[in-house]
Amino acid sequence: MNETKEVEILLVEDNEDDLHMTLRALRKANLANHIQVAHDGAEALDFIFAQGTHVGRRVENRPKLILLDLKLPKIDGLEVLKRVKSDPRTKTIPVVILTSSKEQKDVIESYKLGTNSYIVKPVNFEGFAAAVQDLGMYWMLLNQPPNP
């Protein structure tokens, strides 16, 4: 992706039929405009604090939108959410995460570490599609964030 774009949505996902399925999904919502993605917690967090692979990116010209899955190698999910809401310059947005777990301890650390949704992954891809174009028509279209 460009980096001169800017980023509407941060797509963290490490197993690839999910991954196409969400961008497949975002695409029928007409929401893939803009999206990066990250394959693990360390790519996604050098992305949203400009190091790394992504250096020269300003950190200020962050994602509208991060949707963000748990089970990540290298980095947990847990782990990023806890990153980005501890930091003054990232903890106003919005993450979401969608995962497949649906242990209750998941969802409550998520809660704790400031998520604003927890969404389990439906299982086909009609029901994952609706949730996925739900989702980003709230989030997108018609949440109010704060100005950064």
Contents of the next structure:
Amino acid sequence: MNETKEVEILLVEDNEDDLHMTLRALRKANLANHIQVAHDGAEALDFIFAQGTHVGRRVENRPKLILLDLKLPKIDGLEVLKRVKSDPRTKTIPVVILTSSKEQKDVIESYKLGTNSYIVKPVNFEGFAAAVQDLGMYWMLLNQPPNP
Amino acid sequence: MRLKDVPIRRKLMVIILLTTVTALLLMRGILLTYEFLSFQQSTTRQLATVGKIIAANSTAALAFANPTDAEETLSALKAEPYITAAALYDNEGKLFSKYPGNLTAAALPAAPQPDGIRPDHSFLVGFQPVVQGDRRLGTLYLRFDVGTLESKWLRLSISIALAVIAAVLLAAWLLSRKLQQQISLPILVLAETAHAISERRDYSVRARKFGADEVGLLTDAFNQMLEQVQKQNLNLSRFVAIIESSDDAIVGKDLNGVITSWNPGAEKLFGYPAREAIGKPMLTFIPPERAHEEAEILAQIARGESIKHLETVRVRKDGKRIDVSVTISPIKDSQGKIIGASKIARDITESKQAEQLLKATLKEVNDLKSALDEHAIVAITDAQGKITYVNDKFCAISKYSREELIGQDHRLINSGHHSKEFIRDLWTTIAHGKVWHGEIKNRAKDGSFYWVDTTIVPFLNDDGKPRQYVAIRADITERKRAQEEAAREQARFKLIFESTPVGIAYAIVQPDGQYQRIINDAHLQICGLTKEQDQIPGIYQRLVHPDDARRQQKLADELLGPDRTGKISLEKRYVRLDGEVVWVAFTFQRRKCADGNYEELTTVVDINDLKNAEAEIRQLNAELEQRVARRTVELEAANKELEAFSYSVSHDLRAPLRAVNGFAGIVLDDFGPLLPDAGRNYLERIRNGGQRMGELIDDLLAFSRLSRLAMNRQPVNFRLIVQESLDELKPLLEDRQIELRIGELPACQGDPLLLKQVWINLLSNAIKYSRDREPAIVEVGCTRNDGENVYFVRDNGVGFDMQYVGKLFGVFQRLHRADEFEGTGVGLAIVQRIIHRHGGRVWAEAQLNHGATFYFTIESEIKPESPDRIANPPLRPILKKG
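Same protein, the form predicted in complex with the partner chain this time rather than the form predicted alone?
Let's see the whole complex now, leading with the same chain.
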């Protein structure tokens, strides 16, 4: 992974299947350039806050969108969300929860912590692809984030 | 003193003397007159004689005009002293000589008057012619002082007469003195007798009779009269005594209304003594406004009418008015002429007052009677016990009419409650004229009973035998009832008091410390005391365990207010006299009563066994709590696991499913053209299988979530909810011919979201399973059964065989194959779960190919949620400590 390149989407996903399908959907929508993948919460935080393996990266060099699974090894998605949204440097980054959980408590907790969107991964293939493409289009192209 | 008033004796004397004197005087008078006439004749003769002599003697003197001779002749007259003057007139009438010589000519007539002797004043004068032969020489004048002579003569005559009269009178007096006694004595005696009688009023005296003459007759008559008088006087004295002693005023008055007599009764009545009253007009005693009465009375009297018992008002001397009853009768004299009136006046002030008093008393009695009638039940019976009078209250309480009661005796209302002895005692008492008092139970006409407090008063006739009985009663039914109630209450209280295991002591304590106390056996038993020991002063304080005594004292100090009033309760130990210790729950309360006394209530409950049990229970409780805690932890863990499991299912189970679906899709997408048809078909099946599994998982999660969601009960409008549900189910209705029949849907209480799920599931089932029907009929509504609303959804769809009805509401249980009707078999399970959570029931009726009907009820009352969730209310310890 080229760290000097500007990362546009941080995709945090531990499930290789889902990762594969997500990336495929984004690719099909021509949104797959500049995607940084993290496989667990710790890795995601390292990247976001330029620590661990990502020391040297500039925190200010923020991704345009974080797609965050909730159930993650090491540090779970809610914790990541919380850290991102509680740090002034990163709190304006749009975070979209992309998860299999339909549990209300997850939805509520996520919104409480400041998520910008909560998407349940559809089980069927077309639905899933369409959802990923739609949200990528929306957040990357339509949404106007504040200037850093 | 007039003659008629002088005593008869003197009168008689005077009469005799007067008669004598008169006779004497008359005789003397006649004699004197005769003598006087004789005297006068002799005097005249004497004068004539003297005259003739002197005249004859004087002839010469005259004839020779010799005055001296004349004087000489005249002077011879000295012998006749009563010849006081004489004169000789010549023929020419001139005074020739006079006698006495010193007599002035003026005293002599100036000229001679005709001859003759005639009286001149008190004198007798004579003119005598002096004649010589036939020749008249002159006239001789002689004046004879006959008056002096006469008076001398008269004096003598009278003196003699007087002397004679005096002698006669003396003789007459002496004589009459003697003789008159014959007449006057009997009269005097009679008179004296009469006087004595009138003085002494002793009519028994009789006059002495002196002879059978007129006086004797008079005496007889007088004595007879006396006898009459004596008799009458006796009568009169009776009347007088009556009049004198009468309390009534007896007054006599004349026709002018002037008082003529006045008895002591009148003095007393009017306050005037007789001496003041007599002579006063009757009007004095009549009040001004009644003054007219007297005129009317007098008029009536004058007509001879009597006035009887006129009630009027008179005035006493002191001005006080008195009511009097007056009877006035005319008094007639013996000729029957009305001369006045007798008036009897009686003071009826008192009787008036008495009458008023009587009236007032009567009124009072009447008032009392009406008051009595108002208050009491009154009946009067005759001596035989027959009712003669009843008042309204009697009728009201007995419910008999007056007509039904009068003439009956009291057996009519006999309740049969009282013994024969009781009734006999009653009759014996009143028949003996004594008052009977008691309480009687009677029976009214309608058969109801009533109690009366009864007083029977016998009214006695003059023989002392009861004439009638007056029974006065008061309705005491309520009081009796209350008494009975009170007695029952008392008995109940006693039963409770004596049978309760709670030791109770209740005392009324007077401010001075004196008290009355009741204590039940339980109290004695708990404290291990006999009745005698209970009386030992301070025994209870001695029994209290010293530690507890201090505690109790402290508690009392803290809790009891002024006067030690208030309540304390504690558990404490008594150390019985035999040394055994007993735990009691002790309460003491003291309060001030309205009458100033204090009420103290002590209760003791033997809690020895409880105390022992309590320790045991405490231990058991502790163990139980421990067990519960443990179980709770376990359950909480299980619950957590269940939640974790659900989460895993929702998250982890779906991920591989998505991979299966996804990659099958990707293969079809990316490599579909490369695959043979069969390969594509298989991939499609993989994908469908995955999809179905996803649905199953979703439904299963939804179902399990139901149990965990909190209910939000509120009023639910089913009409609205059914409408919303149908709106949501619109996609199912597309291209369908469905007749929807929506009936009455009463509102209910429940969770709107959950209940909406019920309707959605039932309606979607109905729509789904009726899709072969043209038209499909889906009917919703509500019927009422046994007071509860039964909602239903009916379709005319494929129905089901009732033998499988038991499986209908099981999770993942299906009565149709998936290729006939899609579905996971969770919908009805969800329906059942939701309905159960609402305390309702759900059931179905169906016939294969003839439609199905699903019914459910919702419990309208809010009930605590059925513990689907594992929950344990904390156990309460059986006994609270302290």
